[in-house]
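Shown here is one chain on its own, the form predicted on its own, set out as structure tokens.
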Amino acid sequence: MKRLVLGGNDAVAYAVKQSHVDVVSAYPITPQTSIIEKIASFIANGEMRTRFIKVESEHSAMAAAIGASATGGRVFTATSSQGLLYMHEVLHWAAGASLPIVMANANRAVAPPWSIWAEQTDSLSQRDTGWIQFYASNSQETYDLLFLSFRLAERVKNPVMVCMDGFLVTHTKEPVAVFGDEIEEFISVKETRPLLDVEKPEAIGALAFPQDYMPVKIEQHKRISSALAEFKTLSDQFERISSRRYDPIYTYGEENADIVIVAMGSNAETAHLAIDLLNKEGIKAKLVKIVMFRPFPKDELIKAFEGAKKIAVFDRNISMGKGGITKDEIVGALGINNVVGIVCGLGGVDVTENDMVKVAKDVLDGKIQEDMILWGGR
């Protein structure tokens, strides 16, 4: 294992290179583009034996990925924001067909107005398409989660999306531990699955009557739900070769905290600093970082929130007319009423550790009892 200085996009490209991917189909979009450029350079230099399919749109990119995966290929694609929205229709088809496609999404704000900066509304608006969703908070996590995603997708026969905040993760350079040959035993495993036989064509996705449709969807729900347990099993294997552990959620700080900060993606990195500051002041605080958003880690969150007086959820996203998406999911799944949602960082607005400390104190003291929008700390 060696250390390289990589941004999140670079980390994705290196992980794809080492994952024996058969087909890459993608269309460039800021801030995802350098993933595809790096992979294309690896292929051009003979470092990857991978078919690169150039397409005219993100919709076509996912359609090509579906075809390649249906015939047995290990397939990767990447996109961002408007590109992910353009894929929306075929995301359902990929999940419904049980295809283990892996996609990296560079989280970027959704227009209008046009923005190229970080926000998670793009991927969270796809949470009901049937894709497993991970959220990485730094380049190392991005790199590692790609390997886990290929194995998990093939184990449960379901597509996986690895999300990372645009520029804040995709372009921020930091040391990343990169595997040598030690990853081979883990990533070379490929699960058997039903494949489309091109010599014997058949219809897929035919019209289903109500009595046939609902059982198919129930089975799809069971399949994606099984990913929680399977992810833990694969994480055990991954930890043995990397000494790095990944679980559906990650916690940091005081175990029996009075105030819990919940965050995903780059906000979680900032929250680490906020937790240290709060604990230094004698306020018992803990971070709960959600790594796996779909399937939703309900039981893990229940355990993590035990004993907390207040929970402050910092959402770099918004469901218009409702509020922060993560906060809403937590309240809906757990049925708890000590949660306050803070919508922040939309369109890449900075969220500092001091912002989080001030808000967390106000939530704990009861000065903030209703959801709020934090605009650049003002």
Given for the second form:
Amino acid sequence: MKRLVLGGNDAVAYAVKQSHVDVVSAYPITPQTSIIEKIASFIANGEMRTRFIKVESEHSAMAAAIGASATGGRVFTATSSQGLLYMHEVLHWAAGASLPIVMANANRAVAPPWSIWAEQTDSLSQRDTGWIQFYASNSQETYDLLFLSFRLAERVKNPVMVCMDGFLVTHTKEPVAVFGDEIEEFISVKETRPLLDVEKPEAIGALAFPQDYMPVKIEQHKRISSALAEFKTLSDQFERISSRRYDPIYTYGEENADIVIVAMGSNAETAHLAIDLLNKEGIKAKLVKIVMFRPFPKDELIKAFEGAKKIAVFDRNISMGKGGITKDEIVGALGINNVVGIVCGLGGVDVTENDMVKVAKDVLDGKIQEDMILWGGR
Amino acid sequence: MKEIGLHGRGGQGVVMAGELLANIYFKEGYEVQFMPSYGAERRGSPSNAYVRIDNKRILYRYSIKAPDEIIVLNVTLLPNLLLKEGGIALLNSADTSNLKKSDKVKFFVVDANRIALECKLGTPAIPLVNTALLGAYCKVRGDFSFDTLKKVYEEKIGKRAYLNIEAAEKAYESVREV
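Other form of same protein, the form predicted in complex with its partner chain, not the form predicted on its own:
Below is the entire complex, every chain and molecule, led by the chain shown above.
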């Protein structure tokens, strides 16, 4: 294993190159474009034996991915923000047809006003499409989660989206441990699954009357829900090769913390610094990072929050008329009332460790009891 | 931790300079983070890139407002730049008559436009000054070896690396404190 200085987008492209992907269909959009540019250059150089399908829109990118996946290909695509939203209808089709497509999404704020910078509202508004969702905090995680995603998608027969904050992860370059041949034994495994076959024609997605529709959807719900347990199994295998451990949530800091900071994506990197500052002041603090957002890691969170007096959830996203989306998910799933939601960093606004420390202290002291907006900066 | 800002105009090679610098420090054994600042990309508009260097993993995921050191590819940007007190500013400039000596900042200058054109890098309208300036920076800071710079240029630039190494050598020799 060697270390290279890579951005999240570079890391994704390297992982796709090493994952024996058969088909990539994609349409460019900032800040995702450098993923598919790099993949296109790998193919042009002969470093990848992959069919690249150029399409005229993201809707078509996913449609082509569905066709390629349904006939047995390992398929990758990437998009961001407006592109992801344009794909919305087809995302349901991919998940409903149990297709193990893997997609990288560069989290970018949604227009208007037009923005190219980091925010997670784009992918979180795809919450109910039936896709497994991961959120990577750094280049290493984007790289590793891509391998895990291909295996998980094929194991569970469900598409997976790996999300990373635009620029803050996609374009921020840092040392990444890159595999040599040692990843082969993990990534070359392919599961058998039902495929479209011209010799034995079958229809997918035909009309289902009410009594038939509901069982199909409940079956789909059980299928994606099984990804929590399957992820742990695959993670064990991955850890043996890489010595890096991935779980649905990640924790850092004091085991029995009074104040818990919850973050997802790039904010979780900076949050480490906030935890260190709080602990140095004698405040028992812990970071809980949500790595897997769908299926939702309810039991893991219950355990992580045990004994916590207050929980401060930093959301770089917003549900209009409600507030931070992961805060809402936590309260909804766990039914707890010691949680304060902090909407922050929309459209790429800086969120610093000092911002987090100040808010976390005020939440713990009870000075902040209601959900709030953190304007950020310095 | 050290934070370095690279400031120029689109087309001068600001982003490339940042990536090269991050790779130079990485080769020297540091943990590095390269954070380009993106906006409306076009020739001539201000372009900024930032590099963080530390002995441990870098966890800051937000922009740098006032770096410890700045490398300025185009001095017309200087009035808009921030720098920490006690910092270093390396400027691409032949003329120092407008620079006021300061107790708070150390200024260094090198005529990277002339050097770049001598080495056939860029055009008279937009000389590619990035690689020359990193040569000067190597001399000013002295915390990485010129040999490491050469190796990174060879790995990252390819066929025309020798011209960029030549430019870096000339800048290394001719950079001076104001």
